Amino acid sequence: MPKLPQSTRGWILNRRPVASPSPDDVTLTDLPLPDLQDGQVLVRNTHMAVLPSMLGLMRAGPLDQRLGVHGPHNPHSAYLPYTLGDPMTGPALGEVLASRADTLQPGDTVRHMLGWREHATAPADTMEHIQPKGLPPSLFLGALGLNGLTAYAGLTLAATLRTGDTVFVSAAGGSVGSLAGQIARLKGAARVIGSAGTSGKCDRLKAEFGFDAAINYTDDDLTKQLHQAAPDGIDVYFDNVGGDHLHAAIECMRHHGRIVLCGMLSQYLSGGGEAGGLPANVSAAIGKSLTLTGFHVFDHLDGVPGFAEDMPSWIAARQITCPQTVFDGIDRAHEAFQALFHGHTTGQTLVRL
């Protein structure tokens, strides 16, 4: 049996960022690996995911309370803000190197929440055994993971997507938005519109992901562009941004339209200030009889009818594209995280370890 590592490298949080993330917020350091106890496994991480919501976990405090990240009335309080001086966490994929549990064996592929490090020791019952069945394992951190489930459940459950709907997706080049637009098309939407921040991303939305129209929100007034892309209005808005995007969507919604509040990227970047809050025209939701639904994927971790069947079959049939931006090496993990907020990534952002 090869000698097992006694330590690993991982990222710890030094200070809480105020605005955009900075390299000074974190440190890559050596972390001890405790001896295996009964029921535990040692995992060598192969991939980790970085997510915009991690900025809220770094900040903690009032922003997390407003976004509902944790608290006594949130059943998902296990997804807690990061503690200063401790290793950060997040979705990761790895290979079991050693096991003192009956349920997992060396060589097994597992998905878990101890990312931001090269190795992890944890109870086996906190690890999910993954069987790729010919699909790229990294997809289990994206289309076959929380992001795919978020897009699928957000559309089919929260938005009650109907055949013939016109759908608008903000941050459509991101990890959730790029999948949401494609799922909407596959589930019968008549027209799918996405927003992104560069002309290159807008081109990809149409050419690779099957969007009918793409709006570059840096080009012109967002509401004007959305009216032009959907002159008859929109039925469903999948909101990953909030702020000006939510304002534009409310302006363009048809009566009895449905808005899914999935993410508030503008609020993450503003530090939770008013710039990322509810828009001034939110009262129009009354006159238009709109439905605004707060949506969190942790309400659906037990699975959604159809997801486990639809997503793998779509991928295998090449009916859906799963974009990834991959950074190599634990040293580049925070660089990958920063890239999320500068428009330098498309689809799921991963670090290959």
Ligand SMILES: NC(=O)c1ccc[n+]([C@@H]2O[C@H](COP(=O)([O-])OP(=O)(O)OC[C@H]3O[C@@H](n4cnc5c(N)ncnc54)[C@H](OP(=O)(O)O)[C@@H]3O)[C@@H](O)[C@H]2O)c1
Contents of the next structure:
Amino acid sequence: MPKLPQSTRGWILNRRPVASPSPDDVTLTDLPLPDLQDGQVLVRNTHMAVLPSMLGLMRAGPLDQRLGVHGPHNPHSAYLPYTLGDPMTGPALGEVLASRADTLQPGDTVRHMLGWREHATAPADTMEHIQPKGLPPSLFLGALGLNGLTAYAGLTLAATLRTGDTVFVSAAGGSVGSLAGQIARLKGAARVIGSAGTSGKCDRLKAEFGFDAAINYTDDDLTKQLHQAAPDGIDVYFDNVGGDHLHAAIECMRHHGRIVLCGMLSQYLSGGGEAGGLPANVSAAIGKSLTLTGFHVFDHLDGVPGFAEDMPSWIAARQITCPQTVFDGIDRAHEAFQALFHGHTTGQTLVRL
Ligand SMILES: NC(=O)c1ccc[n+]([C@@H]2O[C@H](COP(=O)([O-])OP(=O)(O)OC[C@H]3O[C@@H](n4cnc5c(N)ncnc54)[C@H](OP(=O)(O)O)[C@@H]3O)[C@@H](O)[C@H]2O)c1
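So that was the form predicted on its own. Now I'd like the form predicted in complex with the named molecule, please.
To see the whole picture, the full complex is given below, headed by that same chain.
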């Protein structure tokens, strides 16, 4: 048996970011790898995902408690903020190097939550055995992972998407947004509009991801642009951003339109004000009989009807494009994380280890 590593490199949280993430918040350090116990496996991580929600786990402030899944009356309180001085965690993909469990063998590909490090030792029952079946394994951290499920369940369950709908998706160049726009089209939307922060990204939305129209939110007034892109109004707004985007969408919603509150990117760096991303015109939801649905993918981890069949077959048939931005090396993990908040990435942002 090859000699197994006794230590690995991983990122620990030094201090809680106040607003934007800073390199001083974290340190890449050597972490010990304890000897394998019965039932455990040692995994060499091949990819890890960075997600905007990790800022909430680092910061753990009042906004993060409102936005996040920790806090009272919440069934997801297991998703706890990171502990200062401890290695950070998150979705990762790896190869089993050694196993003292019957269920996993060396060479198996596993998905687990011990990202932000090069190796991990953990009970085998906390690892999910992945069978890629010819699909690129890294997609199991994106389109075939939580973000694909988020886009799919957000549209089909929370928004109850219907054939012929006009759909608006914000942060449409991101991981969830780029998939949501394409899923909306594949599920029968008549017109799909996306927003992004650069003209280059807007071009990609139309050319590569099949959006009918793309709005650069840094250009002109958002409401004006949205009215132009959807002159007959919007049936479904998939909101990843909140704030001005939600304001513009409410202005352009049709009577009985449905809004899915999936994320509030506009609030994450500022820490949010008291309104937490809800705009002043939210009361128009009464006059227009709008439905605003808070959505969290953790409510759907047991599966969403259609997802396990649709997504792999769309990918295999090249009916859906799964963009990724890949940073190489554990040293670049925090740089990758910071890039999320500055529009420097498209699709799922991954670190290849
Ligand atoms: N509810 C759930 O279960 C669930 C699950 C997963 C993710 N989410 C949420 O879904 C949203 C998207 O996540 P993701 O993983 O797809 O993100 P992502 O891939 O990191 O995409 C983020 C993109 O959003 C845009 N953005 C960043 N700050 C912005 C701002 N202030 N205003 C407008 N756009 C901004 C940036 O692109 P441009 O600025 O260039 O457009 C950036 O590339 C996040 O809010 C996340 O927290 C929710």
